[in-house]
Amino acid sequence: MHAGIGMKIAFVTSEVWPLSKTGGLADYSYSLPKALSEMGHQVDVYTPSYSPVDGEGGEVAVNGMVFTAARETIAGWTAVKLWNRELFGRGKAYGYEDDFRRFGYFAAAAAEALSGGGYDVVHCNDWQSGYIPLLLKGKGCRAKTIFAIHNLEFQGSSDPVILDEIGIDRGNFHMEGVEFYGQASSLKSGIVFADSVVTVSPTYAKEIQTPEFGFGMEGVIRKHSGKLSGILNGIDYGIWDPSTDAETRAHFSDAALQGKGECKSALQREFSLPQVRRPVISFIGRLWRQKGMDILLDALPLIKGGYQLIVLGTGDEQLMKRIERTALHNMSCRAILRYDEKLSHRIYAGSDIFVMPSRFEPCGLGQMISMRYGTVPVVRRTGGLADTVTEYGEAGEGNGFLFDGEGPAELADALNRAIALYSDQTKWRSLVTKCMSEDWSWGASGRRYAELYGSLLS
């Protein structure tokens, strides 16, 4: 069997969108697999469901843990949500003491469900889903397992109690096997376990074989380095198409920019900014260290010429209260403190530059969505941001601003450098209309997960 010939794919995941969604992968979930479907496989999607479930799909039962199980056909591909009240009747997707065993189960749930379905591939993605791959092993199952590391700081160790309680020998327990520092990993489970290992960017597949990078996971990841790929991310283009956007003031295209002017002018007055020729910057995303919004802060008063700021998103308190403090003291800046889908999509079409100084950034979509939208990015160069992004020179090459280190002063200079290119209305147009004019679509990333599928089963 190879890559042009319809598979039968489970994706096993811990959100997806519209079914829920804290983050990126929820937009992978439902984007890879309606891609694959596109062509003409076949793609189930197995994942918790956070809210009870009509149960039609029958049940699984786990050391005495039973899940009820439904179906739902969503984008050319079927939802399969497995429902447990103790362990995901809570409110919220993460964020618990017992994490490691409420995903620990699913996992088994999940492989105990999928493994007579007759699949050609399972998918497992970032460690919520990290056990199948051995926990199928043992099942004797053929279905060829692929592990997707969307970001490795989170790597679900605990107790290696949770091995008895989810049916995985104890022979397994060792430093070759699941076992790190004396816990149980279920990300070096999926790491070790899987037939092929894939992170969401080339940049990210070689910058997890670092110190820096690998969060003490990087001996692992460079002994299994050969079966280790990156495919960077795309974005659904039927849902960020600014052609098309029922969320915005106005529709643009790289042939039509007049709307993108009527965005902006929107977004001022929805958030009270003067309607001056000045460049509205936005940072939207996580509000952790991660992202590095406290670089941003530390590099406001380094930034020379007028400019407006608005961010949106959620997340560590100190952080969102320091945010809080600029936006009181700083009359240019605007904090929008939540998660906030249809903001998310005003911001991206109204804004001039988006800023994305990331510690570190397996793919990144912020980026991509940006530049489908005409707004130019300012990012680190590292992870997806250093794939999608190239440095604009004087002879129009490029399509953003990037930067190195983690200091203010580097993050200042790059916002400077795109400032400074704004006041040339001309040149700032046709970088806008390059930005546009990219293809971030998950057709091809879609076909090269494909062919990574296809050359596992040939």
Given for the second form:
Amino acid sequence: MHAGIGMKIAFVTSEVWPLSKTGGLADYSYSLPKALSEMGHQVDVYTPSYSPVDGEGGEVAVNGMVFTAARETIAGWTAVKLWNRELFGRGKAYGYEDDFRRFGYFAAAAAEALSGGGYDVVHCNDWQSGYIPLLLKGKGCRAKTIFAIHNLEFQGSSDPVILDEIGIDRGNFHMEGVEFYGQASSLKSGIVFADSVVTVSPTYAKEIQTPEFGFGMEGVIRKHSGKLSGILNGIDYGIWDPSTDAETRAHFSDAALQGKGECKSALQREFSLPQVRRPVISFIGRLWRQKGMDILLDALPLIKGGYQLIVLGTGDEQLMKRIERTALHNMSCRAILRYDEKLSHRIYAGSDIFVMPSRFEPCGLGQMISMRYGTVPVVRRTGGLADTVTEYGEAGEGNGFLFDGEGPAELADALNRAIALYSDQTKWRSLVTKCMSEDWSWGASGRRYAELYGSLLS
Ligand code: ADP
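May I ask for the structure of the form predicted together with adenosine-5'-diphosphate (ADP) now, the form predicted alone having been displayed?
Entire complex below, previous chain first.
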């Protein structure tokens, strides 16, 4: 086969939009296969189904656990949905004590289903599909394997009995294999046994080799750094497009911004916020410690000047209670504590400032989506945020505002710089236009993935 042309690619992921989504992995799993299929490659996306499927795609059994398979054409690529009621008919995608077992079996079922499919490349994502490169080697499958790290915090560690259950030889349970501090780790398995390891931004690729960001895995990653690269994610420019978005009140572009004002008024009305000329700051994301919402709440009293704040997110119970209390006492703050895709479009479009105080951020999509909608990012200088946001300067350079450290004062300072600039509407508008002119589409990054696959095959 000629490297790079018309490759047959299997993609394995625990979530993929529009079938399931809890975060950026679902966007990635939709839009990278779409970009690759537009380049002429064939992509099948293997994913668990979280609701029953009709069984036209046959059955796959792992250690007596039967999965029903169903195929569905989505966006140039085909989903191969694997359904097992006991493991996946539970309502949520993650958050169960036996997640390691649910996804261990899923990985084994996916490996079984795809091993005879004649794929050139198998692209696995995060710990949920971490055992696949090793499982495929055990089956003598010759496909090249990629393991993509979207988040190192979750490592799929468990009692090694899982290895026996899903058919991995115990001979692999040692320090150079899948063993990690006495447990079996599917994340480590992916890193050790894949032919290539990718993470989702160049800065995160460096950070995960250090104790601060490595979650204990930094030594393993350093050891395998010869096959590690960082490729920045893109966003799907069809789904995220202010000039055609079906969810927003008005449409706009960098050349015709008045629609953005209408989106802002509509958003203020929707949340009973006064229609005053104050910047609307928004946050959309999973409410975990990673995302730094606690830093934002601590920073609010330090913000100078008027603002309105809209938070859309769900996650940690304690954090959600704290946000609710803040919204109750702060008349300028609204909290919507649920997952709401459509509302996210209205918030991206109607806000002035988008805040991401993440403690770590492998890539981050929110800052790219917000820029696409002319909403200026204020972010912590880490991971993909550091690769996409540059500090605004008086000479017109930069596209947003950054802060270092983890302190509320540093975040408040960055927000205050943004709010101060907002009061100069001429300068603000030119920054908004600048954000909108950035290119975060999948074009360049899709090509880099295709080149990476090609280099493994040649
Ligand atoms: P992560 O993958 O760590 O969750 P990203 O910034 O890469 O973070 O991606 C988050 C994605 O999930 C974005 O598309 C964002 O709009 C979306 N999202 C997160 N929380 C919500 C929510 N509560 N409602 C709607 N969309 C959300």
